[in-house]
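Just the one chain here, the form predicted on its own, laid out as structure tokens.
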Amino acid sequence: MKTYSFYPGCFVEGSEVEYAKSCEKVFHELGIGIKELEDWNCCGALELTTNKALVIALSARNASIAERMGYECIVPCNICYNNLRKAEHEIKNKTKVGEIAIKALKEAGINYEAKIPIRHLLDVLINDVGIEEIKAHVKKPLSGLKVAPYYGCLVVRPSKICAFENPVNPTSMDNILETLGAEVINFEHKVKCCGGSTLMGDRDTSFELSAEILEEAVRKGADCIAVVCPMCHTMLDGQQAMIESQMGKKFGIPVLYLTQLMGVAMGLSSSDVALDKNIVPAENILNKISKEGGV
């Protein structure tokens, strides 16, 4: 297997460590070979509103560094995997707001010409890993466990810069999970929005999206929710009590990384993917496996 570069991202680096210790752990085992960027900075996620042409050149110079290294870069983070996207996408089309970027990146003594690959956890495990390679690795099935697969808005939209999925109905988490022996259910709100990037505005409307994909999950039965996305599971995850409290309802659903569930289904411990890292307790997903014989 492949060595490519890694840009962690301000969420995974910080507050998301289960996400950055189960990718860790995952990507061990499919034996990839990952290099962080040296010197990353924020893709400037907050900055989006109110200057583009800053985060295009912030985005700019991380792939920047991944081009100096010569490796194509995994980015696990939606937000920051968009971001990176759209600096690619305005460079290499010369747009104005490309040429701002290219211009400050210059004058900092900053070379960069988009021809390193940004990709994203998904499209790297599903593309060049993958399914079969995936199943050779699976020692502890799934099975029992219904599963709703979340992608979010920012992994597959817009779809001429987020380009390896289907922007309406992404498969590429559903078959993963599938290959670890989960059922998947049909998920309706699998690339709706969570409502991440209004809960510092509007809290009210922020917890109303995501109260919507919490009560789908529960509604039909799953017994969590997949994603791939720090902003996500920090919303449905690390909110979840919150916007119980607000909302008057109940969910108590587990939302896991996608490379949680890989690593449980390859046989790594708790511990390994960071469980105990988890807002809403996942030990009853482990219970749930393990009575249908999984662990």
The other form holds:
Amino acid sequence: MKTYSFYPGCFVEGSEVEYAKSCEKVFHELGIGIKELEDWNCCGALELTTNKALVIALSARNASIAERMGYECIVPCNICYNNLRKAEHEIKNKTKVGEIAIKALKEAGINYEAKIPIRHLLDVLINDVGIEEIKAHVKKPLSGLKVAPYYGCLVVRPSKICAFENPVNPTSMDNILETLGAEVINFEHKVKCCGGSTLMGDRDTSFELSAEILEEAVRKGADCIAVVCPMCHTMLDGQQAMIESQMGKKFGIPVLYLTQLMGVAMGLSSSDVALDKNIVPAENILNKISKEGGV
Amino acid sequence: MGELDPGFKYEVMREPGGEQLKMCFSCTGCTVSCPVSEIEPMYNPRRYIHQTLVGMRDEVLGDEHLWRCVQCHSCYEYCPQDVKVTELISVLRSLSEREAKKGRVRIKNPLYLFENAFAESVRRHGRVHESMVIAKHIWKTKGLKGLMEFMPLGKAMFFKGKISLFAKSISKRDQVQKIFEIVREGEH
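Please move on to the form predicted together with the partner chain, as the form predicted on its own is already shown.
Every component of the complex follows; first up is the chain already shown.
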């Protein structure tokens, strides 16, 4: 059994409990060991934009914990993932900002050598676990379920730093969903921004950006949207009703974490993958999965 | 129009993230790929780069739309000259905020207030106490009406156990506070 360290981040730990729980259960099913980073801190998210060095240093502290624990680090959040990869990049390349961060870490008594791999959850699923292994765990295929795969921004961009997917047309989530038996929609908005980072500053813009994603999914007949980032999920699921009332439109489309869909296909119960925690009712998707072909 | 400041580009290039400014050859890839420019043409990364290069310091740092960037990194990805446009915009925001602190610029977009509150929560606890920072921000910027608007979602989240009333502090807060202290010391 391969073991990884796990950095949930504030969002997943705080409000996106369905992601935390479904990750845990799915990894358990796949025989992957997970150890939460000890005493992790906030990476700075997208809210410390005016101080890059601070984001790099805060993120590097988390990576240093993974390094000390000695396990590759899985990050389930696009934003945290991006920040930790940037920290690794700046420090490894000894850039000016990397040096500032290293100095701050030293003063705080932390040693970080940028040696431990930082991996997005999707990266681990597609490249370490692999399609064949996932297929072997499918007990209740998602037959008949139409899913729009939405990746978001920071898991693929900037590709020079994130570097495990195609930044324009990523396919890892498409492939996993197909393996689960779902019908995958050709989704043009798969890497277009949900606008989440400006929700607290310029809500209209963030709503407009999210509405474009919801609209395409509904227009193409998707039964649900699959995501791998708590920010995307908060926008598309949590804020969906507010977007609807602002735009005067009705979407009513469930938004599930990829790990929730994986859990369902692996035969886990809806409480195991916390379907009751989604804001847009998600249990309905179970009725859309055709019983034929299932166990 | 304010006076041109030929030193502005160097001021920007000294900041982390602004180093690559002069590599821009004006292909417009940043603006074309920007999802915000598509909605609000007044937010135009290519124009900011140009204005910075010619020294239009007052115009750039006083530009309200700077705060509309959503950090999606499309411009960063599409730039063939590796200008790291997203980070450049953050540098401009940072300089604009410093001007605002001196009372020379007024920033209407409340995002920077949120960022400050967020940073303070992380500094104090090591993690952000999300629900509190968000609720306080809505109260401050939109008052009771804003909070009422948020109530249906807030209620649903509360009953689903998605809101923590208390901050979760890490044990080595001193390390995080040291990081803040050292990095901020280096600021101008």
